[in-house]
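One chain comes next, on its own, written out as structure tokens in the form predicted alone.
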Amino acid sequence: MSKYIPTIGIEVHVELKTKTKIFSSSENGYGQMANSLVNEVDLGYPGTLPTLNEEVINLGIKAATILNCKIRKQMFFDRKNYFYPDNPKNYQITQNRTPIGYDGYVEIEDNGVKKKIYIEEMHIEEDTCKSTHRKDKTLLDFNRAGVPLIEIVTKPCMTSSHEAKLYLEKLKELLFYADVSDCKMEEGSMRADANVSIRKNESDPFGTKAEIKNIGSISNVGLSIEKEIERQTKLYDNGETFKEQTRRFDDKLGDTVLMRVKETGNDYRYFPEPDIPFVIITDEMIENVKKTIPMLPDERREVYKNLGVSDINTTKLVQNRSLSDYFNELLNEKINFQVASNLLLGDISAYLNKNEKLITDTTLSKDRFLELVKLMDDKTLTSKNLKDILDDILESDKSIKDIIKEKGIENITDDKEIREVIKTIIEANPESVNDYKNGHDRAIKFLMGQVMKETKGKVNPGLAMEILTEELK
């Protein structure tokens, strides 16, 4: 198979987290009964007028800021004219000539190598209604009509499906953490189109482009790009060409399928939307929005690393927004942050998953968690003890010391006492000591078992193992 250079650009539509729609007072919701979140504006009734939702502009500014875009200070909306059943007005209100954000970038990292994926522009528009095809009928659900979207368009600067996936993962993480969108691809609140072409040499002009529409998951974006590169490679290797076209990804086939060939360019006859005044964005508006941006993922990673949290725990914390937010409440405390992250990601996480709860649904206040971290750090509590009392810690308001007292947990924390027990065990088991010295690992496990038995499990295993190893040497 001949070697070609792929060129990939991605367009992403993201639904914004607003209470109401972009141009009407209808609720912006998901999963409700079909056509229950609609009014006359959404249905395109004659004589209705759009009213711009201010929160959409604020979220647009926020998205442009976190994506390192320049922000347009004066902008207007355009009408994009086309006829389709999901669009009863026969036009969509969008931003063609004055997108709110432009010339931005998202930085990805692959095996320690950083690369900027450049964003050409980011514009605000309204979503259309959802079409469902059943045999020879098409059903329309207008709950989605008028939901606010931002469309983020990259430059054709990616060269592999892997880069495309890294870009989408980073974009999703940024928009989710900034509270711009919930980015639930399975609910359609983040949808991607991929533009793919290939060419022989860097100096050649771009090849003919195929656009793959509405891909519903990041893994499918990767798969559809690979399949498209494969398809175009076979055509060029056979000396064939193809016309610019639109395709879709078919889940069942695991491949792209032709939708339509673009014989001519689209003529949407854009013109400025006459019913919405120009929007002026002031420096004050931008500054007010910037104040609402929470700590973003890369900054969290840096902060956690500097506090001594392991790389694996840092990654897991950033993947769990509610635990990361909870952890951030502790950043100014003087505690062992590795122990704190182990606690959150270990037994506490297991409890939350099993009971389908968030940490904010438990009684684990900041003060009680700090108490727990200190008790674990100074070995007053063992991990076995924690398993025995965790439900009480997360479900009652009692202090952790009171719970320990009630449960009769008394651990031996005195090094001298532990050392005396260990010396007695070593003297009583000379054969096992010899086996250990002859390199038999099982011997130390046996001796450790004897220590736990003698102390009735009231000693911290880590501390006991440390002293046992010292005494054996």
The other form holds:
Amino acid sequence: MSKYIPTIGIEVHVELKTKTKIFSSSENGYGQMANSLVNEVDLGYPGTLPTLNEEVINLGIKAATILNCKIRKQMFFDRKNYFYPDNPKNYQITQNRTPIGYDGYVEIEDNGVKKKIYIEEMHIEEDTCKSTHRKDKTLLDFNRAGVPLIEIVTKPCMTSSHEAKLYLEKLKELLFYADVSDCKMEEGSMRADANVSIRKNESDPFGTKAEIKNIGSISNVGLSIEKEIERQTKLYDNGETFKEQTRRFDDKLGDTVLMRVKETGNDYRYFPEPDIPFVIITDEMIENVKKTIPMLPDERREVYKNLGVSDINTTKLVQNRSLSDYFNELLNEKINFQVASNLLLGDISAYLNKNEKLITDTTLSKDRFLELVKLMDDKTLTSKNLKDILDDILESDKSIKDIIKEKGIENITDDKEIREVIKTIIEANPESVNDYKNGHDRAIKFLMGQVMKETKGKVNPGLAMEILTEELK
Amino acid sequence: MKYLEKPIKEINDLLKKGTIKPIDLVEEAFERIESDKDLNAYITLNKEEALEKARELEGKEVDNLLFGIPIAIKDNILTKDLRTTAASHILDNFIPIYDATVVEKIKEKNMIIIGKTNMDEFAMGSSSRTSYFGAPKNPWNNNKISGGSSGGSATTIAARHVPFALGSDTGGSIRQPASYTGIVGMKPTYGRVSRYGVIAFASSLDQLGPMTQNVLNNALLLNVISGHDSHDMTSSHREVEDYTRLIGKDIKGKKIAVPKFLMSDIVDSEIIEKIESVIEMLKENGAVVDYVDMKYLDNAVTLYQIIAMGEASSNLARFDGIRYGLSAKDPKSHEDLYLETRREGFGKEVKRRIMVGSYLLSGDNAKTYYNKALSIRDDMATEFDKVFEKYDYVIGPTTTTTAYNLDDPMDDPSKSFMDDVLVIPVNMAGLPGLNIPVGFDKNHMPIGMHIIGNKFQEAEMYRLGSFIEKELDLDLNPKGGK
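Complement to the form predicted alone: the form predicted together with the partner chain:
Complete assembly follows, chain above in first position.
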């Protein structure tokens, strides 16, 4: 155990899922040809002015709401002035003095213990353009310039890399479910900076901090925090100190690397953006946005559990938003939800993954799915049957019953008929019956095999097993 | 050929009848400009394109009063495919890829853009002498300045080259040169005219406006350029009215305030006397005129400098040699590119204002200076509100002196701001201000009167302006003969 207490704060930038950029009518898109989603505003052309995209304000309100933030009713934008080639106007329009959201929290759960990670503030700003360095040249792609961002800043309230990772996972899940951002760290639509310091006792002031910038994955956030704690611990143990600094995580080294020591008086010359009037957020706007927030992951997990869905299925369902959304359409039905979740997460998921489809791309309407769940639940269909007819179920509009008929699936569902077959088999195999009664469990499997053989697989194995066990008593 | 000096309605009739064609007006304009080349009114002429446009218009219906009429555009207003320099070396090769909203509006009316007028570099100055292309000259006396920053537009209008010009006014840059050259210049209410496509100097103060030889033309051009623009969030949604509708109407019973500060000893006595004589004339015609005390007017210049230079330092940051304009050759690094491009590209006054502005916004200074200036500015606006509760207009002289000599020293940086001491409060309060020529000094240099209106009261201001224009009936042609 380390003898130091780490203090960690996280800053996250997420790109908002809007049609157009924050201050211009250019498309907000990823992966397009360089400089194809650009107009004179994005290029910081002389004479251009920003026009605020209303969608951004609405997504800002949404994010603030789901992060339990208070919402600023009257806000403005500020200019952050600094020269850099990726900054087209050499100032960035951001919110320094009136962030849209403040004093919020995200609740994480660590081994059943809940903890609130406090959000200091969240503000709206524009993204910079993307620079790529080639030998002695720098190439600039302005497609990203002006993409709307929100920056979410926690208080320095986390004490381990594990907590930081849980926070990021939770944040990502929330923003993704609320359709605020697609939160793809690999595409840069979610980026994290971690502020790390350590101290001996909780009563001590915070130690000198290092900021690790632009970490590309949640696991690397965890790794870089651990490495940083290790580095700082070594320094303190050797009686050394260090200056406040900015570092980055080097993937190949698996360690943090110094970028720059914080210069004193880093001065962004903030002042209120004169080209954008005050933005007034009314209660009505907030209410309208709230109506668009879907059921969030925590509530989904709670609801699924209460419907009898297993823990593992609950977790898996919530990990897949399109399946979870599909599942949510069924919540008022009287069905076996465990069976329904098994279906979705089992063969249907396998099909969807193989064919790279979403459930909404298939022909499985709600009514047909309900029919399927009932047929599985009352054991009319076996899982083997399901495998045989799944493609038809997901690709045609026929009713499940018609498909069953077409495929010639006639399961013996009559108890009496099955019992007759089983009795015959017991009579014909006295040794196996004897073995079973002597405690050789394997014998029952042999007998089951005989039953399936006799019925050509048309009995429900579960049902047959039940009757066989009874008959063997 | 003297069509361009005819009243706009006559020109319009001649065009409608087919007696003249737009190309006749364009050719006449270029003849006038070329014979006055030494006035240095233009940075870039648009001759070929203007002639082509005039030919293009020949088949079209003359559907509005400004159809086919030549217009000059200040060179900080972007014109697609036509060089726009803001009188700066840093943009002397800059060909815009889009039109400013006002230029779009002018083109919609089929006005013909003759060229881009000279000005102070990035509109920073009050004599147009900070222009990279040399200062324009005053048509009344070629040794005198025509004022600034819209000096080229003032020169070309005063010299009768064209009937219409656009200027921009951040701290008097339309009204002061209008006063120095004896023309009509309006700075509309902040937000009345879109700023989209105007190279920003101080965003919270900049406003475009018409510069013309008479009040009617001024109002006609304001009709064209006004209105909300979805590209400019600071532009007003207020409906555009017909700004000519009160021209020629009576002023009986109108209440006029004259702030004592504007008639104090900072103003030349000759100018005071002239304004007083106009005030007498207005009283004789039934206007009620009171001298009033107004707070904050004497602070306006200081506050203006803080706000204007602070905003300018940020607005001009984009000129870095990367995407457009001048770009230093073979830079060693991107910092080097910034330093070399900006050192070479910006003139002395612009550099001075960027440095002062950056200082004013640095660290705690932003609180001490910029934020405080913004709050006193609100107080100043409130002070005007109070006056406008009782009065229809606030009037005074536009400038403290008439135009001075081109070779007067430029070594006192605050001089250029003090030239605008009487007009700056209007920008600070976001109000409209109008210069009307009211006479001449002993050297026959024009004197202007400043009419300040309440927000969006431009039509009312044209009422008073046109009344004075009609009553005084001055000969405002520098070459004489009206």
